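Next comes just one chain, in structure tokens: the form predicted on its own.
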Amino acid sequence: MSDFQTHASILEATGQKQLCQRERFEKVRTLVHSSSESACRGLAAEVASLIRGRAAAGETTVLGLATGSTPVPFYRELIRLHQEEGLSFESVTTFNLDEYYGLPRDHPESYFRFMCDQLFDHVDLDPARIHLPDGTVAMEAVYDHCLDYERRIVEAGGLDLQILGIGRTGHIGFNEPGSAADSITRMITLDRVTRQDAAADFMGVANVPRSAITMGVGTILEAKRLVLMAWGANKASIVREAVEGRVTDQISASFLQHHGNATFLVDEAAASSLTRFRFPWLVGPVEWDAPMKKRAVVWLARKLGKPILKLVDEDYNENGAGGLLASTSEAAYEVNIDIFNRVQHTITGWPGGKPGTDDSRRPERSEPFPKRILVLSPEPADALIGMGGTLSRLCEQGHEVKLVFQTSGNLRVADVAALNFARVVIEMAETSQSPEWESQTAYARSIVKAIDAKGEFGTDPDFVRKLKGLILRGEARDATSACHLRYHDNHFLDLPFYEIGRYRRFRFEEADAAAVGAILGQFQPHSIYATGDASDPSSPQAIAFRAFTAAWASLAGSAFQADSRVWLYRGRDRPFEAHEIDMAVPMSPDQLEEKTESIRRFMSINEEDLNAPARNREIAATYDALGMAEYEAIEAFRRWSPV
């Protein structure tokens, strides 16, 4: 997907928003890199050059910094440049975008603590040059504190470069929908979606602060240079709206269209909804290979609200897809039949392959049968959310299914679950009045004491996290039993990156890949189901997927690999679009209810996860609109091949 833009200067925009014809729908300069790591290396190198150049001239560099998972790889590269290549930050002054209101600076989820962990404590920044809004200032003093923050930015000479991320509501900083273009630093009430996105960090949405202090849109736009970073497919839709849509206060990132030196820096997944990638035939010539034909025809049918077989020549010619017909020298009828069959052949009620049948037009091969099926679930609920119905089918059809929970998921377990367990133990001891319960009672009381001591937002000690992980194991086993998996079909890896980390702070470890590799080598599966390929790079899903791909690469040449297929599913990430689907597994109403029940058995589940069956209904409705058979719901998969 990337092109020459990968090598374009990030900071030195020329004022020309589009660099070629393919970008003509984009209203702000957008550079696409193959990965977040590549993008962050390029940006960090240019920031280092900026700092060194200004320092050599005796000048200060004023950086505006962002928090959240998005800039983490950028900060890690700056640290590497400092530690390995001598980049000094002695001449740098920093201003952060925002801070939660009500959190002390030593709170584990405060942005001050985050910045210390991710950057400040690892470079030679002068603490006196570090500026963040103060989330503990008295309410009556907030207004003056915000004005003082504005004054300090001006006194520093203004922001030379402001780093930004983008939230699902399109916010920059905490400038939620409705923020004006000339807004300044102020207190703001956080949007419901923003709080939901932070729920995992705070062990539940109820614990997420409701307010924050943020730089305003106007303050941000006064920076000399702006770079907005976005990673992962979940950001693709809002990136498209901010880059190609109209400027609106409902998407504060869209205001960057009016800045003379603003750049969106994105990876391929975050760029995937831009017109030049999603509908490339609308911006220039394309190679009409089989995937491109399928994408265009499915798009045209959905755009016009027609089944595939009802499209006519005029539909193609009048909607920018006439080049497809010209390239094939075929009429719409022949193209329609070809694509209809391709879509139809993705549908199967036998996700493990149907024995004794012609499999030439089926997604999965018929032999061997039964198969060894390995399902990788980054966090325990992911596999049930993404493919609970298919799990049930695979078990019912006689395959040997091993469900591997790559992480314990303990960070998603609420305190109340651990407290309930501990209090039951204490009450059992009090009821029995037996000395045999003394050690159990001591343990239970230590759980209660630790949770009370950490307060509402504190960090769990290891023994509390261990208990929460075990609680989630029980929920996972109960949930999978609804999908006909047996107790011993579940395997828990507890990958190290998760057990020693926190959200936004996870780091991939070689031991993670080794643990997944051991499972692959021992089980030697015929089919593998995995997810996380399109997730935010710092999420548990993305790191768990990286552990799989690293393990797969380490086993290159293994005998089982030649006969093994890998299928991608979507758990908490953006669902596949119709043209991306290589296997569609239908579900009846009863099967969908069975899946819904399995998800409900997780106590620590949010409303969005419970809505997974609705997404399955939407996929079925899309297939129905394309002219396929009508189903209650469909789970979708895409075939993965290593690059």
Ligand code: F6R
Given for the second form:
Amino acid sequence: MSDFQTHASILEATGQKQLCQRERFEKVRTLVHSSSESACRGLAAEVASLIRGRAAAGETTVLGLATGSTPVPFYRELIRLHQEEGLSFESVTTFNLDEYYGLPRDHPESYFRFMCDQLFDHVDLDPARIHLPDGTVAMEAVYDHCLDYERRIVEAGGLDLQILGIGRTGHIGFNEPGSAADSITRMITLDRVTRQDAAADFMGVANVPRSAITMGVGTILEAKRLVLMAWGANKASIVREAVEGRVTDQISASFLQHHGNATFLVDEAAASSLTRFRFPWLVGPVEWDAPMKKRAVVWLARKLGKPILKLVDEDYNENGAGGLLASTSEAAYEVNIDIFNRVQHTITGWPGGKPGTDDSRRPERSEPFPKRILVLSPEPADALIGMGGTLSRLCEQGHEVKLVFQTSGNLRVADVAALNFARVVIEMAETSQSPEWESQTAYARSIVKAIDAKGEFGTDPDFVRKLKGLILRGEARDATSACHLRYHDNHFLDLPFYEIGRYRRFRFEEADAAAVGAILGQFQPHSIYATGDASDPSSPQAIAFRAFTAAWASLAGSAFQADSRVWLYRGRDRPFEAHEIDMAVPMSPDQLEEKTESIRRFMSINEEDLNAPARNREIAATYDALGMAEYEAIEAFRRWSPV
Ligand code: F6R
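Got the form predicted on its own; could you also share the form predicted together with fructose -6-phosphate?
Expanding to the full complex; the earlier chain stays at the top.
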């Protein structure tokens, strides 16, 4: 048993629990699970017992439901309970939170369609008891429609349990910042951030509806029980604000603090910004191991705006980190030097290891040299966004680099790119007037026809997706050549989960792991680069990482694995914090420019992706502020090993 555990159990045994109240900054009950799946199993069990208990007493259960990627694993578990454990929904009435305004019910992105796909079509719910706002009511009828929705909820006996997700603006339902605590069902305008988050579903932000009909905050707070779910690091900061911050109409989820029976149900990544995880030394005794020391010292330096080597004893004591000094016989001076050196040693211009040198303090081994290096890019642009500069260096330093694009990314390619291609072929055929072009012309016309037929929001048939994937391959090869990668070192896996899925609803398949496993087994890399699993668990990045970890596990015991290192990089995700970095690869202004240029070669790139170089600059600025050398930019990596 560790000192910390001993300490905690002594406190507990002596009834002094308040001394280790790790949740004391949290103003609403927050349950943290290791994964969204385990959290959803618990919640589904609660819902099942509610339904069964009420049904046994001859009563109905009124459930408030949500859409989006968050509740998907919860609905899967409800379906499983129905199919395998006989849970019946005959006595259940449902009310959904919201619906996009202007979308008919059969639109692929309408919330009605979403609910049919994810739940309604798979359980024995009575269609007459299903309620969603109607996105097609005429503008002048919206007000009455909303009042009617409120009336129906009351007539059904009120919501017994309301399921919620949380948007990055802090919205519940679509109650964007500014929604009052007593607001009722109404039409609202969607926030810019919310529309951006939905952009991939709608093939571009311009196609995302501008407004929606949503239950109000007041409607939601009337529910007898509220459960707000959040998964992934992208939600971590808004979860912290809603749970630990003050109640404000700028974050409608914060109103849950005033509800007597509300729970935040989060996974570890979404909980990671809560004080008990981020600054555990501020809420109780901690085990001062090496990573915890680094984290506290880096935090202290950042908080006080001082370089590490200038921190003094009082800084530690006056800011809640006195326990660190007390835990050792060292003064601030020695602790500072130790942490300064550890941060310093993460910096290297030789991400593949520097041949012929002492590598005891370097992040990567010097031998073997050159190395076989496998870079996994979940969507085609990810590797360039996250590690374009490092990729360049690895190639220039003579390693055998293979870049594996795990998914085709074809859902990100705009119609116009496919249309342009088709029109070039048609025009080419017309100019050449040769009968040899007939089949190509027929193909090109079928592309134009399919895109016209699907309208603004329809889904592409497979042959259009295939073409879009090939267009993206071209862009990817072009972009990686700017990073000195050779044409044949680009490898395209087109993992099945992506080809059969849609954004927010991707689902891991065994075949995905098999495809990644085959590449690993063949290439036997000395180093592997992959994006971590911290993002939204249904994102292509999270599932592509899962395919890697499953493949890795299936290769356990193979000779190459023992000699292989895995580095995580961050593409579209939250960047690593300074204390999390195990390898920092600096970039000169020219190298940064080269990286920016390579990212721009993707036509489907958005504003946030183009911000990647700015994030690299921020990491360099943080290192500078900690007292390291001043670089233009840094790409950061974290060492991974299976738990
Ligand atoms: C959807 C809803 C929204 C979502 C939120 C999070 O019915 O009410 O509040 O819960 O936008 O969306 P995801 O789950 O896709 O991250």
